[in-house]
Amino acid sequence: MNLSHYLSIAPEIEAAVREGKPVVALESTILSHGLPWPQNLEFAYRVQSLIRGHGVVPATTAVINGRLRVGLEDFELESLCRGTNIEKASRRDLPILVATGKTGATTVASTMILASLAGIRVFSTGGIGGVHRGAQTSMDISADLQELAHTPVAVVCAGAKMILDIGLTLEYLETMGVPVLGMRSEDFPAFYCRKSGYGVDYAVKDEQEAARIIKTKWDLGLTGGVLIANPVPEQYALDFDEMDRIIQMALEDAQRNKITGKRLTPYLLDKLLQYTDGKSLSTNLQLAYHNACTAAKIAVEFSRL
């Protein structure tokens, strides 16, 4: 199979991977569906700058006019941030978007796929998708979890989004054999909040230990990724009980308006922004910056092994 027919990797990223230099993958759904204009473009540039500040090459992924892209030009980043009809591209959407020449922003699952195809082993995101509340009847389970089970990329995140059933999400990851590491924490974070009431499989003391565990997993021939849960810094964390109350209100709104599937997460995040008077957006930005810096440090340590 000649992947070059479908995949374009920016020369800087291709050279860094070839030479064993550290690279961190970044998703693009946060730009097109997660943050409002113009904060999304400011975020895109800042997160790349933070990663470069650690001597690491950032690699934002997307599908642009039917090509899988690892590394975007500035005008492409702006187009994704300004775009109003950008597809949300998960694993199932990739062949459709590529075959029909369309543009899509990558989710956690599809970013893992593109990163793996490009030889990138560390990826920074905000929070992963997971098992939705009420999944016992809706069967609404994010493709992110299956990707973590099968694709060899380490994902640094602030835990799972609070709108999910975090307990069932962790059960699913355990069943799929995905190690869940806590960065200097025994608690699994709940995105906006430092604790969710659930623990991690192992609390790593630093980025070097995380890199050793990641490398050891793949050296042993074990498939799939590793999840590194990186709690939001204390000064930006929101109160768990208050956020849980607000999320219940948002979920009731979604149910009344029959919002499901791909539309659910953006709808709920928009409601949280409204109900927290913008605090959720500020926390979202800060946890994403924190994750990017942590991922960059892990990528540096991984490249040294």
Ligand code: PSU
Contents of the next structure:
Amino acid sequence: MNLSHYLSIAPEIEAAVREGKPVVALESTILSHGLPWPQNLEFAYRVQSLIRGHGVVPATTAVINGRLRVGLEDFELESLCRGTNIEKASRRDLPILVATGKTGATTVASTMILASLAGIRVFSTGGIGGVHRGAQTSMDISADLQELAHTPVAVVCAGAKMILDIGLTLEYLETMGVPVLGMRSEDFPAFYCRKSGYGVDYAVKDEQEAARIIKTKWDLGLTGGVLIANPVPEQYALDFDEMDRIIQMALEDAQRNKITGKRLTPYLLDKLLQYTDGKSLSTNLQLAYHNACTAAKIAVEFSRL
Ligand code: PSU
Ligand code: MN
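To test you: the structure above is the form predicted alone. What is the structure of the form predicted together with the ligand?
Zooming out: every chain and molecule, the one shown earlier first.
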């Protein structure tokens, strides 16, 4: 089956990939289910223009009316941000949405899939999904981790939120053979905070070193991704203990309301926003911009190797 039957890549992105120019993939679940309207739309435009500022082509992914899409029109970004009736699309949702002609916002897992299909090697996001607290009984482990195990895309993130069990998330990544690199940091960051209490496998000194490790992994024939953990800039970081307390409240809400499955992550993100009076929002936006710039620099270095 010819993949073009299902997949459309914007001509600018296709040409950049063909010519070996740097491209950075962006997800859309952060737009539809991670950030509130209308800040999400402003974010969607700004993150793309920051990437362009580095001479890199941005590639936002989604499923639109049953088509896998790499590169979106402005009106499509806007409807994903307005977010009425937008499904959250992870790996298992893709065939259903495509076959039934629906629209879905891509998670880290499905964005990696679309990026890989398009030949894009670097992807920027906010935070990854991981092993949820209590996964010993709920078995709630994000499909993002399996994707990092198998799909050859480097993912730049600000670590993982403390809604997750970060220790178990890192154990899982170790089992799956995913290198976890800290960008100028020995600490694995906890999204809003620069430290989580856990370390990374290796602290890279700059984007060029990160690009060399990524390329070496694939040159060695090792499949799967690389995770680059990029701590939020100091001036935007939030207080660890305060966030810990707020996350505890959000987790208790979720448990009381029996929120499970794919609804859990968006539910917790929404609660955090509520409990921090929107203070977490500006941190969230700033760390995602920072990740986009770091990813763009890595993509530039990678394209030179
Ligand atoms: N964590 C965040 N912000 C997000 C997400 C996770 O701090 O927006 C989104 C990402 O798209 C991620 C997805 O891939 O949630 C994970 O969902 P789940 O846990 O259901 O796999
Ligand atoms: Mn889950």
